[in-house]
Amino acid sequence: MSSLLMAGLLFTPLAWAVLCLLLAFRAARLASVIGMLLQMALSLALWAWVAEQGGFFYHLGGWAPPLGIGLRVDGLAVTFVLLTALVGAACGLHAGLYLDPSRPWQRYFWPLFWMLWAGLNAVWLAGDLFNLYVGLELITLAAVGLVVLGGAAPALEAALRYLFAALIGSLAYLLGVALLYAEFGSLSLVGVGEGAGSASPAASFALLIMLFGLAVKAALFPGHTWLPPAHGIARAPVSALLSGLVVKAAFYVAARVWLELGPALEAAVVGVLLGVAGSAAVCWGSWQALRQPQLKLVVAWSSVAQIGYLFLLFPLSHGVPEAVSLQAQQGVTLQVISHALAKSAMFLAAGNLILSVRSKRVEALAGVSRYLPLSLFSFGLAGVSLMGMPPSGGFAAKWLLLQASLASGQWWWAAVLLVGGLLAAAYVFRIYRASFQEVEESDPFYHPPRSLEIIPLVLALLALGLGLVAEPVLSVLGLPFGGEVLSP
């Protein structure tokens, strides 16, 4: 049963990108809803087993890294896999609708679409710091290919820079993974983490250009010059692939390492300088948003904002008590999955008002209020998790960040929380502060179908109710991990 879960969640999306590459859009269109289906089956699947029979290590083929793919499945990964299943459909099912099959390119959609989910089921699942960036690389070509999908000059530019700072994050990352393969003679994380109480200064420089080179690739100010351009310009549906999966794999990875190697190798210094660079992106990244004359930019320096939210993990976790340790790691990953349903949310329902204005600028959003109620609702909906309001998941998040800086005692961070949340309520406010404004009759406003309007919806309905269900979320996050070893 293993076997069949662990490929297929992995080799299946891949198959699929073959198959679309080889049909047309309407086809692709067709086969990619079955293998969301499929995709979301298997991903239940998966964490019923790991609920019933505990976590363990898979050696996919037998064989142990390098030779082999290893693999730890335990309530995180699970989580993440079902996060990108929804996540996924919802923004596949908007693009067949969204995307226009008469623009020949818009074709080859499905097929990166496919290798994203590919890649994106590799970072959750792997267990190894080879095969980690093996499935961030795949990643980020499907990503680079989709933003050039913008289709001008503009969109190559943004994805030629997005390249550029993903390559070099990528050979910093691979970089230290190579110090610390000479260091341990281990790629396993698990067997890494066991070492690193005897590593030598190159462990400790090995994790730091490891962390330097994920930040960049995470967009963490200030690296993060290649987001807005890249998620600005990028069609809608992009948008939202980009904003709530492709930047939270770079993430998930420097937490995974952080947590296996930060304590051991006495990095606390680090961690401070994390949590300082992801303070000023809360407070860049809102403060620009709120100057941004285009709608999708909006959003876009939004993203930057809230991603440093997750970087308070790092001073949250080290040299403190347990307690306050789980407590930031439980709010930040509450803040993971809060994010990334509430920002696919705001980035459809943007495209749905930019496609019903026929402009990206926000003052054209004047009157849209009367004619496309319900995306702009959904819009708002998002933004309330992203300021932090009760009930939504952003709250409970930011609560137990909160709890956490306080219990540590670095009451500064707590400050961080609150001006990010009043920043964000200002930039939201101003968007519907322009789409009330009156305007003349005389140019109507285009009515995009209904079910457009249902799939951001849903999503900023259940960022909104994550809150209510956080305690069970959160268990999800805790099952059972016993370290068994299976294979094939």
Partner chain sequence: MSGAWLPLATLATSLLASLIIFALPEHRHSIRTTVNILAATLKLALVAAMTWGVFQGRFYGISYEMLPGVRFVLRADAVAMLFAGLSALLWLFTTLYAVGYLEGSPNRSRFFGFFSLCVASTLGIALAGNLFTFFLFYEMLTLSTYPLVVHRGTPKALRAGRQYIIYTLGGGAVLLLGVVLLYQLEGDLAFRETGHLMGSDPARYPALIGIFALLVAGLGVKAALVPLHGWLPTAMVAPAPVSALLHAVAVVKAGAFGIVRVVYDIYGIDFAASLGVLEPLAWVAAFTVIYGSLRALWQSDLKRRLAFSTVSQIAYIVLGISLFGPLGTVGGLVHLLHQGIMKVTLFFCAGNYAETLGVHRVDELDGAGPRMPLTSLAFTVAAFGMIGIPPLAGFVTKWMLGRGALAADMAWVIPVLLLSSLLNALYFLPIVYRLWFRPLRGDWPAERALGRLETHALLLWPPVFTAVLTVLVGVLAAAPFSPLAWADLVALRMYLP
Given for the second form:
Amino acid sequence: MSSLLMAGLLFTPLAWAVLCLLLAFRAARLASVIGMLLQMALSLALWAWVAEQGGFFYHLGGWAPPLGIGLRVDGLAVTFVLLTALVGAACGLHAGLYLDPSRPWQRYFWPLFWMLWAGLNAVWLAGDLFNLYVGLELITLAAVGLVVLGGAAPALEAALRYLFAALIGSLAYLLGVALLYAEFGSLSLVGVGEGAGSASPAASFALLIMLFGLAVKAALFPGHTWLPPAHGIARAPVSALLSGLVVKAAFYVAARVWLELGPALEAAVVGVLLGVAGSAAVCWGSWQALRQPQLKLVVAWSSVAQIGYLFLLFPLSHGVPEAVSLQAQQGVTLQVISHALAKSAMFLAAGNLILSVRSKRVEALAGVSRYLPLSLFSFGLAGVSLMGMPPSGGFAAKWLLLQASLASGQWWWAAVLLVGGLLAAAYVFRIYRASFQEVEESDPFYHPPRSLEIIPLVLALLALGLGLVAEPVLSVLGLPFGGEVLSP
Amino acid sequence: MTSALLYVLAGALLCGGGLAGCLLVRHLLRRLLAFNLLGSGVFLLLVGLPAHRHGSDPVTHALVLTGIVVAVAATALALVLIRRYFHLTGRVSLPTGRQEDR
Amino acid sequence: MSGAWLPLATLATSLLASLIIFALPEHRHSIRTTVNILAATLKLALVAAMTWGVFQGRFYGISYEMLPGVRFVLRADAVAMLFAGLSALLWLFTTLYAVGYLEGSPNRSRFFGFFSLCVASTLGIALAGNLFTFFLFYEMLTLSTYPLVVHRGTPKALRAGRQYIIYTLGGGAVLLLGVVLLYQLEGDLAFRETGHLMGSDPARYPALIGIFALLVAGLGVKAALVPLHGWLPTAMVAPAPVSALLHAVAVVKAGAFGIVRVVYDIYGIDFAASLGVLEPLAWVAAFTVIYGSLRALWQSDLKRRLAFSTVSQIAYIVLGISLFGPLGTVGGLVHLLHQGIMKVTLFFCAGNYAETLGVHRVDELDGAGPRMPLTSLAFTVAAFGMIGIPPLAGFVTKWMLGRGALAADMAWVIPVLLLSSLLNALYFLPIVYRLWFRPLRGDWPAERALGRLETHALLLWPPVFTAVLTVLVGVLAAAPFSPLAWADLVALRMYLP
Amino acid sequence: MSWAFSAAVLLPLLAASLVATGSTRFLLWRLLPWLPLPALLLATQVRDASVDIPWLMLGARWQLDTLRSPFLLAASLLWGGAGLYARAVLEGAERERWFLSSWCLALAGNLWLIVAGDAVGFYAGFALMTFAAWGLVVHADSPRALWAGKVYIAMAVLGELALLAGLLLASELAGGSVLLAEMATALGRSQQPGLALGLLLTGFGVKAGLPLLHFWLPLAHPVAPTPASAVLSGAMIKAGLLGWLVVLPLGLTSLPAWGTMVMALGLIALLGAALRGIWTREAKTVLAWSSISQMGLATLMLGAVLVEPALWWLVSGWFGLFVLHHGLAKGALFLSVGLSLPGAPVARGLALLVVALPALSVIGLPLTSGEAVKRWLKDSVSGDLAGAVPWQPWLPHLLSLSTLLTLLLLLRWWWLLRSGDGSTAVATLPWVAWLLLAALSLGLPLYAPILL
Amino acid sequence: MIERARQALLGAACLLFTVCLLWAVRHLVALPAEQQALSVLLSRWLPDSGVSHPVTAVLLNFRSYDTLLEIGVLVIAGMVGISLARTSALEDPAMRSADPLLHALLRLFLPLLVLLAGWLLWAGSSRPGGAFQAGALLAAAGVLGRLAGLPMAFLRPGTLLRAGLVLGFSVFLLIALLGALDGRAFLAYPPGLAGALILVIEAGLSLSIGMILLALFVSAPVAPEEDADGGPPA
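Would you mind generating the form predicted in complex with the partner chain now that we have the form predicted alone?
Full complex below, order starting with the chain above.
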């Protein structure tokens, strides 16, 4: 049963990518809706199956690692697969309504969209270091393709900047994999993890290089310059996908590698370095988000800031008691899920607002709260989760991270979390303030179809509700990031 | 001092030079070339190190083959973007001006 | 868990109401008003039923694990019902008043949606069973009140909203730090009448004092203790029902109620006293009482003067809490109710003058008495109540606080009370004097005829009724079901036998 | 029985609500003199009664005993007469609604504090009367009236605050009980009641016109409308005295230091006020000063009792007599100021003579209530029981000096009255009201022994 | 000024990186050379892989998932290339050169190239070769034809080109699904049929790879006036 589910999960997105490439936009849209439903069903079934039976290893092609490629299907991977299904379906549906079918290049959105989805699933489930590299490349190129859809000069510039940064990151990662393979002779993550005990200093250098590469791909502070133009220029559903999921893929790989190899190699310095970079990202990202004149750039810079929180996992899971590390992992998992939901909701809502206000600037939002309450409401709810205000998932994540940082004695991360929350509130309320401005004349706005506004609202409500059901979600993760997993 | 060590050494130096090229050069095509240098350096290391320790290892060959294909795909895509960018804006390097979203 | 559904039902009524109202298009006035009033009355009935149940000793509560090791707990105990009763009662009047006040203005769906959300969070605060749940609703209150403060959308309102958010979110962050530190140190503490920390080992005392400071600072923002009160007067730019609900019932009381919970149900009054944290708290409260009244003296704008008066009145509650002894507690708790009733009346009347006569400043009030007799009478009764003239509600509090101060041998509190009553007189009597004894100077700035009586029916009767309530609460203070009796019941359980 | 008490207090309160419309006001003017009727019946019929109402405020008690009933009697008679006079003079005047509402509320407050047995009720009545009286004082709405109103309300609020503090301390000493009797006994028993006593003395002193606390009196009385000033000095000032009698521990312990101080204040008031009053230029102000000096008498007696507790059982009746005597006489004198004297010289001379009659009783000529009061005071103070009373030998002489000064003072008043302009049309109703009060005050020695 | 400082900083960083890399490599080189478990495993399972050449076995059997994704990457690159093309024809008239010498040469080379590609494809199972090298040769042939101005109808962003792009990929995908449908893991070939299926896949792949690389080469920007517009609306 599980092998059928896995096969379906891997096959569907790739098949639909091929199918959609051959169809025109409207036909592809119809096919994609079916595909999304199928993929959602598969992901849900797999999630339910793992929730009962627990995780397992899936040997592709029948060959066991280290020879073949093994997929690690544990609680965390399956949760992220379901998250991808959720956010992907929402962005797909929204894109179907949002993109203008008459443009010749729009038809290529669907194949790239499905390829991106396939890449994401490949990364969540991967258990093999080289396979992760190929998965990341798949995601990068699909994302660059989506960003550059339409081929306008600014889109090209942003795409190029993105492509170069991502490629450098991938090669750095590959260099790390090469060094690790040279030392341990195995490519599977679990195999390398076991061998890490007797590692030489080269392995810690390899780890450093890999984390540097992945940090650049995840737009951590020093390497973040490519993200705002890319996510700002792209169409709303594309930026939602990029900010919500693509950026998380690189972080997910880094986290997997760190938790396998980190404790063994004395890489505390690397952890602290990433923590400091994360804090700098939080401050710089929020500060820039406050000053951006354009709405989508504000949301893009907010992504830079929120990614900073994720990288607090590294210092908090190294050289600390097991319980605290577990708490930090759960906190970061919740932060990833709630940020994915909230940020995609915010980007979709921002897309709707820009569509109806007919201008990208924040000041143009005056009077929106009177005539476009629904879009602003979903934007607002997403903002609540970004600020980490109760009862949202963001708050639950902030709470767990606060507890982890205080329990581990590294109290300064708690300061970063609190200040970050306030800065996030600053730029979210900047948008509220602009939209609450009363405007004299009658309704100047174009009203998008109601269904366009429902999608971000659903996502925002999920992000908000996540806080209330945090415990069940975390319990399904079991021991996140690997723990004993029974093989089929 | 097997011949593989020579490749490993060359690979390491290529990596250094490639990375420097990628980061410092502004011209897009040259950066792309530097990227390919870096890629080749990594592939050399990937094959050279195991070869040095215990003879030729087919797995690394397969990995390198896959790596090369991916590199080719990325380079081709980059080229298309660069040519289109040049076609539209006539610039050969990305604007580095003090954009406020630096 | 007997009666688990009652607390949830109370919260659900206003949550549901807010969702329905948000979904309603703007022009659906009648449906929105009926939903509003229906929800308000239903909530009042539920709260009354719960109060009766609690009085009989029945347990109402629900608890489920929201985060690993952290539970979401709702529990209706005596002091919760005190605050919940006040909120439910005054929300009914404020809703009626708001319906009348906002006649013909835009954005009413948005307003009433957030209005009911705000009360849902207030009731959540009242019914919270542990610090985590309390914080959860505390922050939801901040979010749901911001749109109310900036409802008018004018640049001034937006600036006031900005300052409001900076204060309250800053306070929220400090409170969050305190709560997490406490969870780190002592684990998930459910509120318990006599508090938990009596037995903790002395090594932790400095940490506990530090945490106490953080918690009170966080709550102090909403309770408008002096250094943190800046947002209250500027938030006066909000429409009258908002300032009535915010400054008399919801936001300000949430802060004071939080301090009650922290001092009694977490630390335990005896432990807090032994820690020596009550003395500084009393100093801050006393200073706020005096400072608030002083600042109110020369505020020319009526609502700003009332705002500063609120700053000092809320500090009475905190003062009552910090007087170690049942009498002080009773004084603090009963003032929680009395101040709510009196301040709501004052704000309703201020709203009436603004809405009917276009009067915003104190010196424009000359001769308003004869023009609007009932409103002015209500204002006068409430004003005398605030000064503390028997047999009105204010006197009962001052009497209890005075006795509490003497019993806790903190005699220096008596002159503070007297000075504050004098200051109250100094800023309320001139207004009463202008209302009744000064002749009309020229015509009113923006007079509008709003219905047969002196003003719109919905604007007139709420303040009159709350004024009558002020008198009744004062006169029937010792009666079985009066706020004072209820406060005694609560205070009795607070102190270790 | 409790309905009788509440009827006495609530009737004027309800009457105040009739002020709203024109027609009800007409009815109210007619009712005004009869408002204190239930209180009058209560004072005459009920000798000694105490009703507890646990649920009212903090546990209220209606009380009427030998100490309070003369106060009640004096107040109701005076309010009745002044009410009649007010109807005659002020009906139809401008700002009549304001006057009526203040008048009724003041009356209600006055009656409430007299019958209140608990501190909260007493304080409530006291405050209600004070604020209502403020309405009466500023009724003329002239700059002078406004200034007098400011001074009055400022001192009144300070007095109230001192009173609140005093009551709080006393209640604390009495273990939290709010009943006045228990407070008095508690004050008696406690070792250092100093602070509470001081506060209570100042609190009531403001109302009773103790020296240094009396500034508002000579300002407020002249500006108030005539019936209002009659009531102000006749009944309201007595509230301060009643406060002392009810709260202070009279007859329980001897407080020589406090006693001597109070007696000294009494003497200063008695003599100083009379001296100061002589060269004032306005008739009502003279009477105001005379009220302060007459109150000096009561303060003197109070001081004596404080020094020598045994005296209390002997002189507790004296205060009742004093209240009746001074209230009615002073009320009549104030009303006479407003009377219009006939133009013809002969009739005018006769009228002046008649008007002077109550003044005689105040001075203390034989056969009048004034003389009975003074003699009783002289005997008790210099009697054998008053062993420890200070300055015992000089007291009688000082008292006779005070009679002389009062004589001069009232001559000054009579001369100011005489220089007033006569008017042809003599309104009969004011004269009737004055006559009623004058008769009651002069007839006091006759009916006083029956009632007390 | 800041720019120069940035350059210097990055340069220093690269230098440091190279030094550390050399240091790490020195450590790795110093490690003892013990027999590698993976190559032992590989030699043991090679017979079952259906091909004799170990690299092809790893590429198309043991780690076939990598190859699948890698082909996916190529398809994406192709797609993006085509999506950027603005006109119906990918032809670039400026490039066509009617040079008789080139035409003659091509008549000789093109068939040779195709023959060589076929041989490489076949040789892949036993010695270095396979789909990628064959595809590259086909693409080279295409490029030469393109330079010589041979009319290639299929080089229009039409369905034919798109079908060609995904042909190999979909074949690979379907075969992979076959494995999963009859109970075994995804990408597992039915026993015995491995060699044949690998050959089918290789054939499809080589064709697609050739098509993709050619499409990427030719999806050059078109002459300015035909450019439809500057890009998507605001």
